[in-house]
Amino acid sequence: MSYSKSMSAKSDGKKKGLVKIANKKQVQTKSKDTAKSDSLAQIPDKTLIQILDLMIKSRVLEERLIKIYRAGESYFWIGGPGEEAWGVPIGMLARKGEGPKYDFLHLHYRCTPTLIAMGMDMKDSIRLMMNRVTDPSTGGRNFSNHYCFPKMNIAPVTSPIEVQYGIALGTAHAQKRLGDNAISIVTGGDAGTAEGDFASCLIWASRKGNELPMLITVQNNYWGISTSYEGQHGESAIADRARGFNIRARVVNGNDPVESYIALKEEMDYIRRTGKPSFIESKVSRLYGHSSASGANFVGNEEDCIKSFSEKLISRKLVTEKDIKRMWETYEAEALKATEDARAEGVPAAESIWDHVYANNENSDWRKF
């Protein structure tokens, strides 16, 4: 998909825009407006370009795994285009390293837009996504986007859903004692959240006088697979669920990279200065379907949001149509240089299969027990 392709945003139901009403209502209509034009101007402008910059690159990239997949170079794909408003802004404020002085990041399956804003190159994830043994991840011996990145604190992707609610504990409970005011981050779906990881992370991250230093969130594109979110959920936003175990709690849009930004710094500020948890509920868009196992098809009622935000920066004259157009052509020739160059890269031996099963590749075939 290109800048220039269409679309609808996600409609509510509700008409937009001022009525013939009492003046005290207008007046605060247009204070709120007002309030929400005004958050662009609480982020540098070379940010906002750069956050925009980031947002295309990782959308080329994800549209770029789809062709590969399409064009039967791999076996599956499974990604996070849409979500990039988010998932960046993420990338961006971590704290970036290796070891517990610098934040764990415990991402799912959609969470492209955070390592590309955390320095990934292409080729790494598009190696991942031929099963290519340079892929540095898992030697390419995994699904596509299930990174693993050391060096910036990237705790494996895993397949079952929401087993990194669990395991980010650990990290956070580690950082805890270390007090250097690092943090875990915590990333999932929102169909996850009926798993009892999530449950008891919310339990062992709110523990009066044990609190942990973690940033709980939840993307929710309102689909679990094919299953709507209306109907699954008895409480009003997934948030609630954190507040009843008094953690503090939020929901952004998470189609508005701004509105992301400013959320994501100020709960990262709060965790880093008062060692409790805090949560975030982003509502994002799906634009390409689940996975590919449900077509990876784009979807065209969905909220785009880079187009969204490139209209706003284009609007503040921060950029022009040119200027997109150039972040497009750019990264789509780097994405498929890293597809030639993968494609020429060799597949993982069969006797390969035992090694980094177990800690310093110690012997794990279970035929020389």
The other form holds:
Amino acid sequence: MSYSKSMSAKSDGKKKGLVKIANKKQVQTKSKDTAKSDSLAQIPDKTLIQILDLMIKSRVLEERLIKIYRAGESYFWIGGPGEEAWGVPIGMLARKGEGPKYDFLHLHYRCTPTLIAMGMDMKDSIRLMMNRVTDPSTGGRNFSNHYCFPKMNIAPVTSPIEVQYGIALGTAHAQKRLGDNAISIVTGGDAGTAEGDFASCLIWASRKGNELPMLITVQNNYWGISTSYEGQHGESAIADRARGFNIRARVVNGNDPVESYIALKEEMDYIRRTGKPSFIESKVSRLYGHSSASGANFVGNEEDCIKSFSEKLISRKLVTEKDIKRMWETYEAEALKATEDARAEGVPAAESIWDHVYANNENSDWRKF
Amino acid sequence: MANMAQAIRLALHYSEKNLQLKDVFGQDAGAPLGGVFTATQGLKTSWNTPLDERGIISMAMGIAMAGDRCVAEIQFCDYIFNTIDLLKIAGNTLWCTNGQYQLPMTVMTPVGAGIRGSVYHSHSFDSWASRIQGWKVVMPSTPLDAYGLLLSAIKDPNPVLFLKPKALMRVRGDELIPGEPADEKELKARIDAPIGDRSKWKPEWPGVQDYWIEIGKGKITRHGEQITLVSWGRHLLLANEIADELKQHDGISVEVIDLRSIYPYDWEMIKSSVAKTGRLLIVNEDTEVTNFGEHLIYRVVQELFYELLARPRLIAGKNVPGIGLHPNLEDATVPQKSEIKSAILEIIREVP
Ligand SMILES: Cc1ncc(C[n+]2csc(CCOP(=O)(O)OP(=O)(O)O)c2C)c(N)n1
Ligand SMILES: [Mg+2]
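With the form predicted on its own already on screen, would you show the form predicted together with its partner chain?
All chains and molecules follow, beginning with the one already shown.
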């Protein structure tokens, strides 16, 4: 995707947000506001700075993970640099906690920004990257960015594309039964929407009288590994598919954290208020290619949301270049220290393969039945 | 005596009341039908889903992740194949999260031939299921076992696959479920939905009690000395018949083991029986190449080689793509009584 394409994605997002929304009247006024460049005024300065800070923290972490891969200290990297403007607001706005009273997050492998915004320690991401025994998500069993934190209802990220869209139905169903206005949030990529599980999600979330409290999102970076969005989609916008199920839907410029934040907040409020699903397609960049398998090199021809948001906040005089430089440096130091710590930690033992095949470690090895 | 469909219904009712079972769902599982075999009829928590097997399994996984107990049904196991990767994920979630997320969910599905169901209502799933790690897999052959295994499945903290031999759904057992009315007609009047308008019908549930069958434990249904016959599901009933006939007419003593749990399986029971008889035949109706019985035979050969008096054998479904509708085709594909009987006689005559 070129820079100009990402810009056109932005204006497209505005247009779609205005035109095709089920609950037209109410949202129209709101989207009009969000689309304006002075939408910054709707968010307290402190929050704006916090958003930038978290975006930088997440980017520093991802770039550190790539360096760990390059240094030969990990086997594989995949992650979300370039999708911070979208991911950070999700983490800031989610109702954080354990169990169906709180929001469930069914994420894919580009969601470090969301986890950072929810307070994940950088070191825990690095432990996962370096497959340490201390890795709290998988104990050294799975790839980078395959997070799992039950304390924050972070459902396990799995490699098979799109399955989280179906699983999220179940947590939303349990949340609806409980009646505490918690919601299930699901994320995934554009190419994955071709899988049947995406359709399953729209169908089950929108059954009349049985609607589920879900925020269904798609991070459209215009790529599925090497396959471009062009040529694989007949629909005008992925969000149109949700509209076909009477699910309220909008498209946002996911490179703009303010537009993303406001849209996410509006939709989360709507879901909590009505118990019904809502859909956001977010247009984002993919700044380091698909994964380490394609080199994990900076691409340079897509919008960098941190660069544009930094410029915005500087021109608003909310931060100085020096402030921003300090943010980068602080987090770089933190990431480096975390890497050194993680490097010194243990690795999983061979005999641990038998752990957790079943609950309470019963029956794991058939030779011992 | 309850038939297996009624026993399953009673177990689900018991679980709604006592095991915090919150959802029973699947295609046509709710009112008015209560499942194509009526196994979910009249339940408080049963509901109809969209015609989407992947959605059904995913929904169950999410409900379990949120901490609630559910039983999801796939209408026929012939239609479970497009969910295999979800079953994989359900089975590996605990392991992949290093012990963090348990998925206490039960999936039940009718399996096997025997009702002239042609190609897509005759598949088996027991051997397939044995390769999906992290699941417990059970398959009852009597209504009472169905009741006891289903309670254990629902209570279990792991995902459990409950395979219902569809040809046995209307077959009655000879043991009452604790709390079941002794009169069959009374049970029917109380829990079977009437023909016609059911909109105002409500079951009058008998006060059934708990009855647990530990997953992983088989049952010796016929004691014998000369050969061990291991089976499960529909063919177990055939195995019992054959053992009785051979005893009566030929004076041959067959020990029959109802495995009941495919995984984990009751190795101690098989081992001690084969150590005694020295001869083994395994019978089931899933296809014969990489059949689960082959794993059991492998283990018998490894651990009991020098105690064997004859080559262990497996009779399973023929390795062809489907089970044809005409009885000639079905009978040629699925293990038949005569071939099981003659295999037993051959094994018994075999001299080391
Ligand atoms: C079911 C499945 N098929 C194929 C793959 C291999 N694969 C991994 S990522 C990917 C592309 C996904 O593209 P998209 O959904 O747009 O997400 P993105 O990576 O662009 O964020 C593919 C094909 C997979 N992981 N799972
Ligand atoms: Mg993509």
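Rigid core here is just the name for the largest C-alpha set that superposes within 1.5 Å across the two forms. Keep in mind the model is a prediction, meaning the values are calculated, not measured. Numbering follows the first chain given and starts at 1.
Trainee: Superposed on the rigid core, does the Cα of Val357 end up 2 angstroms or more away between these two forms?
Mentor: Yes, Val357 moves 2 Å or more.
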